[in-house]
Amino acid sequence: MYRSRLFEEQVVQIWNDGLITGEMHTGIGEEAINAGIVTQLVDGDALALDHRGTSPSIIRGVDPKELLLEFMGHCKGLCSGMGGHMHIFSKSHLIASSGIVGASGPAAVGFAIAAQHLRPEKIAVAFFGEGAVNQGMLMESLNFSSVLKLPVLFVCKDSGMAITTQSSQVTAGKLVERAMSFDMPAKELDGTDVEIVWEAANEAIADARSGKGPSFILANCKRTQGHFLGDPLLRIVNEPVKELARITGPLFKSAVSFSGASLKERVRSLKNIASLLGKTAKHRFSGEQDPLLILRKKISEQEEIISIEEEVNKEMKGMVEEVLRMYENNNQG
C-alpha cells in the first residue's frame, strides 16, 4: 500500500512539474481496496481496471518504471509510451485499463470467459466507480456474467462523486441491491480498512474459483486528489481567494439576470456547489480515512514500518532519477 501511494504522489510532482501531459486520475486513497484484493491473485488471474489502474497495476507487479516511462509518453514505457495512464496493458500480468467509463466490466467477462477454457480455477477482477455502474455495458457484464457463471469479482469504489456530481443526485436506489438482482452475493463495506477488505474478496474469490460464479463488492473511499489533478473543485479549495476571483464575477451575473432560471432554480444551484465546496473540503484535509493511516495504527512493530518506508522511500527515489535522466536524454536526442 505505501509502495503505490509514494509512487502516485511521485506521479503528482512529475506532472506539477510539467513532465506528464494531459490529465491524470489517481487512486489515492484507495490502496486499502486494490492491496485487499490484488495480493489475492495468482499467476492466471486477470485485472481488468479504470482509468485509475495505476495503484493495482502497482501492487500487481508491474514495473513502476515501465508504467512511469509509459505515462510520460516515452518510448520504453510499458505501451510504448501510447497508452498513457489510462490506458495500461500488459499482457504479462493478464492487465488491460480503459478511459472509458465502465469498461472494465465487458472486460473482465471477456477475461473471464477465457478463463473457463482456458485456465480453471482463474478468475477476473473488474474495477470501477459508482458512477459507472449506470452504463448500460456494466449492468450487461452483471447479467451475463451471473447467467454464465463466470468467475469474476465486480469491485466498485464509491467515494460518493460521480466527478464533479454528488452520486447520491444521479443514482437511483442502492447499488447493492442492483447487483444482488442479478443472482449474486453482494456486500457493501468500509474501502478504507485492508483486512475488511481482504476477508471479504477472499471468500469472494473462493466462490469464483469454485464455480459458483460472480460477486460484486461496494467498497466505500475518499479520494483527496479529487476526480483528476487539477480537479475545479480542489483548486478553489486549496486556493480560495484566487479561485473564487475568477468565478464570483460569472456567478453573480448569472444568478441576477432577467433571463433564465427562476430564482427558486438558481438559489437551489448555488447551494449545491456551496455543499460541492464543503463536500470537497472535508475529503482533502480529513486524514480520518486515510487507508495508509489506519493500517499503520493496527501495526504493533512500528520499527517494521518504518524500515519498509525507507526501502520503499529509496527504490522510489532511485527509479524517478534513472527515468527523469532517460526522459532528458530522450529529449536531447
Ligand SMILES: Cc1ncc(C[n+]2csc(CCOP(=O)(O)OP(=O)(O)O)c2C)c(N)n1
Contents of the next structure:
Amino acid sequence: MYRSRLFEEQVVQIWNDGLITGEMHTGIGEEAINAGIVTQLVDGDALALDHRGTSPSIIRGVDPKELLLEFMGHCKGLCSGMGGHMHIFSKSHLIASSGIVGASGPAAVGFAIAAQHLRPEKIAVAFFGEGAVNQGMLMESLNFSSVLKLPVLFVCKDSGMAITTQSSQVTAGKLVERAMSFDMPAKELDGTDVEIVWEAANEAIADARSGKGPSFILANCKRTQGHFLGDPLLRIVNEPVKELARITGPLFKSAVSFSGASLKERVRSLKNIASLLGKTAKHRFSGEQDPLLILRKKISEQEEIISIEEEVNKEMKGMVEEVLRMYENNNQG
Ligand SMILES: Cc1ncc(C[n+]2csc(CCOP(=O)(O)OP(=O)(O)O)c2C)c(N)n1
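Next block: the form predicted in complex with the named molecule, after the form predicted on its own:
Full assembly next; the chain just shown is listed first.
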C-alpha cells in the first residue's frame, strides 16, 4: 500500500511539473481495496481495470519505471508510451485496462472464460467505480458470468461521485441487491480497512477458484485528489478565495447573457454547482479515512514499518531520478 501511495504521489508531482500531459486519475485513498484484493492473486489470474488502474498495477508487480515512462509518453514505457495511464496493458501480468467506463466488466468476463477453459482454478477480477454500474455492458457481464459460473470477482469502488455527478441522484436501488439479483453473493464493506477487504475477497476468490462462480464486492472509499488531478470542485473547496476570484466573472457573465438557457435553467445549474461544492466540502478526504493510517495504527511492529518505508522511499527516489534522466535524454535526442 505504501509503495502504491508513494508512486502515485510522485506521479502527482511530475504531473504538476507538466511532464505528464492530459488527465490523470489517481487512486490515492483506494489502496486498501487494491491491496486487499490484488495481493491474493497468483500467476495466471487476470486483472481488468478502469481509468484508475495505476495502484492495482503497482500492487500486482508491474515495474514502476515502465509505468511512469508510459505515463510520460516515453517509448520505453510499458506500452511504448502509446497507452498512457488509462490504457495499461501487461501481457505477463494479464492486466488490461480501459478508459471506457464499464469496460472492465466484459474484459474480466473474457479473461474468466479463457481461465475456465485453459487455466483451471485461475480467476479474473474487474475493478470499476459506482459510476459504471448503469452501463449495460456491466450488467450483461454480471448476468453472463453468473449463468456460466465464471470465476470472476466484481469490485465496485464506491466514492459516491462520478466526475461531477452525484451517484445517489442517478442510481436506483441498492447495488448489492442488484448484484444479488443475478444470483451471486454480494457484500458492502468499508474500503478503507485492508483487513476487512482482504477477508471478504478471500472468501469470494476461494469460491471463484473452486468453480462456484462470480461474486460482487461494493467497497466504500474516499480519494484525496477527487476525480482527477486539478479537480475544479476540490480546487474551489481547498482554495475558495483564489478560485472564486477566477471563476466569478465568467460565471456572472454567462448567468446574465441574453442568449442561451432559460433563467429557470440557469438558476437550477447554479444551485447544482453550489450543492456539489457543499457535498465536496463535506465529504472531503480526511486523515481518519486514510487506509494507510488506519492500517498503521493496527500494526504493533512500528520499527518494521519504518524500515519497509525507508526501503520503498529509496526505491522510488532512485526510480524517479532514472526516469527523469531518460526523459531528458529522449527530449535532447
Ligand atoms: C462509456 C464512458 N462514458 C463516459 C466516460 C467519461 N467518464 C470518464 S470517468 C467517468 C466517471 C466514472 O466514475 P466511476 O465509474 O464512479 O469511477 P471513478 O472515476 O469515481 O473512480 C466518466 C463518466 C467514459 N470514459 N466512458
